[in-house]
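Next up: just one chain, as structure tokens, the form predicted on its own.
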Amino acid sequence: MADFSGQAGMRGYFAPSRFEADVYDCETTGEIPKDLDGAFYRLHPDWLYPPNPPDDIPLASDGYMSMFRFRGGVVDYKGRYVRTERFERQMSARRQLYGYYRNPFTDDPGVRDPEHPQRRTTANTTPVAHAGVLYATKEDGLPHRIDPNTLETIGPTDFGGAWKSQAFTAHPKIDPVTGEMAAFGYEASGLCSKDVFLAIFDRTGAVTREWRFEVPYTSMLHDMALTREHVIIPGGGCVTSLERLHEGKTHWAWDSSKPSYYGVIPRDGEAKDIRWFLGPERAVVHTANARTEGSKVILEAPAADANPWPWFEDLAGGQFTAPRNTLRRITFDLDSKDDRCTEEVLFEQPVTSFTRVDDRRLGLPYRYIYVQYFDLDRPSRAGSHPQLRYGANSFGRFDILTGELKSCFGGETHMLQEPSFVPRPGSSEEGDGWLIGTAHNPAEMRAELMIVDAPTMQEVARVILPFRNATQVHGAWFGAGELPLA
């Protein structure tokens, strides 16, 4: 039976939506640019069943695909459960079977299963499409195939047994030059092993390219980063251990005296050309943009100094604090002997992990950052809904070249999520189009989608839902070109 009483956070707003919808013709304000033409889809965490044990972490939660289809002007939404085979043992059983999170020990004995982990992941993280090909994706499994127009499940792939890995990671990246996609999954031979797969896919989908090594020490690997001639993969901080997940806990703990590390890994190398640049305690969650000049790789990417995961234990014992994020520059020298990294900070502002860019100058040189923040200069009354006091209620444009920072404010009560940057029609300048972003409103228990001017950080329209919409991981925009969106 799905009884939710009992669990902390899990009311009001932010309570699991549970249901599958779809709604023609939405309500709108202000104009929908017409040469809109195509489909905003979210990934986001929803709990079929209440979680047992009942404080396990929303990063378990079950996936959710919804989609914003825009097209002359007009919007559609569609949402639908990620039917994993996850989801349907738990349909078939009626109840949650699943324990901690990434912890398959905990897990019910009838789907126990230690040796393949994957086959209990959510599938809930990032929409990803390459090849005209739409994936739910989760750093814990394989991803799964859905269908773009009803977003059905077609299930999980391994890409025809080329892909050699357990998990696929939730970020993977696509170079616009070529059509090439950069992906890797970590702990890729089983639970806490040091082995990382990675390969190139072309644009047709196959795989041309493969690497396989170990990091420094197992730690999650969420994101990665590209330029043209190399791939970058920040860790640390994270640790894990089979002991730990036989004690029955969540799969990671916080040591802050571990260092950093990133892998930059050459394009046309070998695995054996790999440089291993350590820096210190950090937390780079998500990466901006990066490029290579000449013998030095340069990323940019929010990072905090501290555990940014309120859910992980710190394994010296102190109490959560939420760190600061802030952009910065790390720069990895490749002709240098010394295998420190540099880093300087780009803005002040404290910013959310969450950075895009216009995926037209991924690894090239670019000048815009698009991220949501927290404007204290705003009106808010975020204090009546404790859960928004940890989100963002603006849109930023950040110039990395003149340091100014443009914003569009979302609304005193509103929580607003990561932005996605949408190219305008038969412009190829960098920044010309559009931000679309979640903004949810407590105050009238419903969500809303902003269309933002990106050139002037201006909003021109929002699309109204007569519903509240489960909180997302990540979004994701796909032009009628990208996928065979009817």
Second form
2 protein chains.
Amino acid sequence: MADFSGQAGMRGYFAPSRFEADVYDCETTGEIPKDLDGAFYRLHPDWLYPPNPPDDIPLASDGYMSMFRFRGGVVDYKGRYVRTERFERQMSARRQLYGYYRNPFTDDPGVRDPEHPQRRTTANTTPVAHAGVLYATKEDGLPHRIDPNTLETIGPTDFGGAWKSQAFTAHPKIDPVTGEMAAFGYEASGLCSKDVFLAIFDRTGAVTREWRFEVPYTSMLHDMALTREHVIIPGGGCVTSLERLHEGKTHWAWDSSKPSYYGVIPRDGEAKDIRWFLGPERAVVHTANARTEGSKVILEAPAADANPWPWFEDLAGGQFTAPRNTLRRITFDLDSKDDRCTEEVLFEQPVTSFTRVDDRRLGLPYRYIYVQYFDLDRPSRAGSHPQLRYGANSFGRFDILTGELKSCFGGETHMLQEPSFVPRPGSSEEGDGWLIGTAHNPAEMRAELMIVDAPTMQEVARVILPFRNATQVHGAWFGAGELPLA
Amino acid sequence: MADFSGQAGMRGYFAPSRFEADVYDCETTGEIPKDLDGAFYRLHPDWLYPPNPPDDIPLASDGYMSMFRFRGGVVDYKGRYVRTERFERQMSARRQLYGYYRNPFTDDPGVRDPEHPQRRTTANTTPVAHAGVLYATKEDGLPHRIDPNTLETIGPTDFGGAWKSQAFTAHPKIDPVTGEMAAFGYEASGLCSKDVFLAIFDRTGAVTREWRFEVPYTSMLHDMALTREHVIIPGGGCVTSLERLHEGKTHWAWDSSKPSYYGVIPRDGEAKDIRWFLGPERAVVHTANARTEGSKVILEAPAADANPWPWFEDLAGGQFTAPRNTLRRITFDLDSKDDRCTEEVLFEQPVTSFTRVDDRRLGLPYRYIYVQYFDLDRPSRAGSHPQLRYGANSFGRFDILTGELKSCFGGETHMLQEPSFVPRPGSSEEGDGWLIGTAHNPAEMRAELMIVDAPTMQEVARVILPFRNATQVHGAWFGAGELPLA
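Switch from the form predicted on its own, shown above, to the form predicted together with a further copy of the same chain and output its structure.
Let us now look at the entire complex, which starts with that chain.
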């Protein structure tokens, strides 16, 4: 039975949602652009059963996918749990069976399987589409195929045996020129292993290249970047070990003494050609974009100076305080001998780590980074909610050519989540389109979706849900040409 | 498109819900009785599109059925719109097509059909089950068959042609001794007609007797009562006319000069045997129970001294003020010559009109009336919401033998709706079971379901939904033996 009464922090707006829903012809304000034809998908972590131990972290909670289907100025909404093996086993048992985040040794004996940690994934991180197929992804397991219209879970896939890793990143990257998808899995051969599997899929979804290599030390490899010539995989700071898991702890701790590292892999090279660049203590959780310019590989990303994870213990014993997190340029000089990267702060404005770009410019020269952030000059009453303290009240368009920041405020009682860029049909100019992103509104206990004209950063419409949503992790827009949408 | 921004009073807790939902293994507090095996169904009025004209009344809004399926101490929730012809046509048009409450002359020309007013029903009033079939009912149309497990709408039915009326009451009554169902339709042959069609269905659902007769004047006939020997149909106060409808007004007005009337129909008699008893201005919207004792037919019901409908204009021009509404005994002496009924107030405590009894005693000598009411001695912050002003904060068990009132308080921020009586499996004693009823909680923007031990009137458990619900009209419990529940 589902009794959350003993769960601290699970009341109010951010209590688990725990329901599947359909809204037909959503309530809207403003004018939904009639030429928006596609769907905005989001993945949310949403506990079906209360965590056990009770202090397990939100990253471990069950995956839930929602979609806003846009067509002819009308928006329909659908939300469904991702029917992972874990979800189904818990539904049958009618209780929480799984222990700490990515620690199978803490699971109920009936489901414990440390040799196959991918069986306990919750597929709660990023909606991904490639070759006309929609996936729910999470870096600790295989992607789950999802019907793009019904959101029914078809099941996990190893791409017909072509995927040689227990896990698959939540942030594969698609080359806008070739349609290829680059993806990797880490802890690829088992819990805490240093193994990484990397592969390129062609535009039809077939694996055409693959690599297997080891990282300097096992760490969270959450995102990646792609240039026309290189794959970049940032890591470091987070540490784990089998000893740690056997002690019954959550998967990661933070070790300030560890360098950050960046694997730079030539797309036409072999595993032996990988260069590992080192940097100071950093967390590059997400990337914005990257490019190769001659012998320099340039990554732009939000970077934090210290542990960005409130849930992961600091091995030095420090109390968690949110570190500075700003947009930076990290440069890897392939001609250098010392394998150290250099770093430049692009904007002093603190931001969240949820950056996005116009994906038509992925890996190419580009100009705009979109990210939600907290504009201290705008009134906000949302920050009074403890769970909103890492929140944001504005979407920002950061112009890396001019240094200009254009902003769109979400409302006094709103907490904004990652904006996604939606290209205007028929356009090709970078940044010509819209931003779409969630604005949680605890004051009215309802979630809203903002549609912002990206060139002007003016809000044009809002979709209003009649209920609150669980927080999302990531969202993604896929046009009617990218998925077989009904 | 659904833009409710211009709709006064359609914000906050009682904004239209407009979503279909499933909750698996609902969050609960307390202990759900393990021997509860069945489903609690509710019908809600819930605007799919904003009313047009904007001051149309809630009674006209789209029907939405919800169910709480209880089994083994676990509760699953489901909510679905009733797919009436009206709903489907509006979904296709993506706007409101229907005008004022029960006035087809105010409908969009494309759907206007005054000869068949039943085509515009919203089936939003009472879940009814008979002969193993579940129906969504409303007194202005035919009942809609509903799949008791999926809540899919199968469609309206005239019982294979056996039902000879455009409309069907939302309050048929089932004889607990014979399993027969008595039901009627009024305005049976057309808008504003005085015609009533009354029929008895046997326990298999076949019509075995039928009557056709006229009322003294056309009025709302919302409920009925059944004794072992008689059917009672109360009416009066509300008035209408084709002229009124042609003038573009809502169906009913209130005429204080009109007497109340009560049709008393012998179950083994003919239409010519019907007696019409008259009383003073009254509104008997719902009945509690009735019985025949020799030459006396006794009805017990909440009765209001004046217009109970805030939405229906007073033909005398008075401003609406909620009238006194108390539980009363109305007696019809079949030996009397003047055809006047007599009335006795059973309890001075004001109550809502939503009374229920242990249906195993329907038409028989009985003791307990259950109703929600506002206990002024209990703290309440819910009354500050304007839409809660007709609300209630407690369930009451009124003992008509001893005059005792036993009460169960629903919470400081809660508004309670009609309790339904659920017999304890294996019991036969009147009142041995539970009350189940909705407690809206605007403070947490969520609906809750209270389960109360009926003999002690102590709350034993609560089901907590993760969202608000539209107000219900009526709810009904059907055990696993009454419907083919999965």
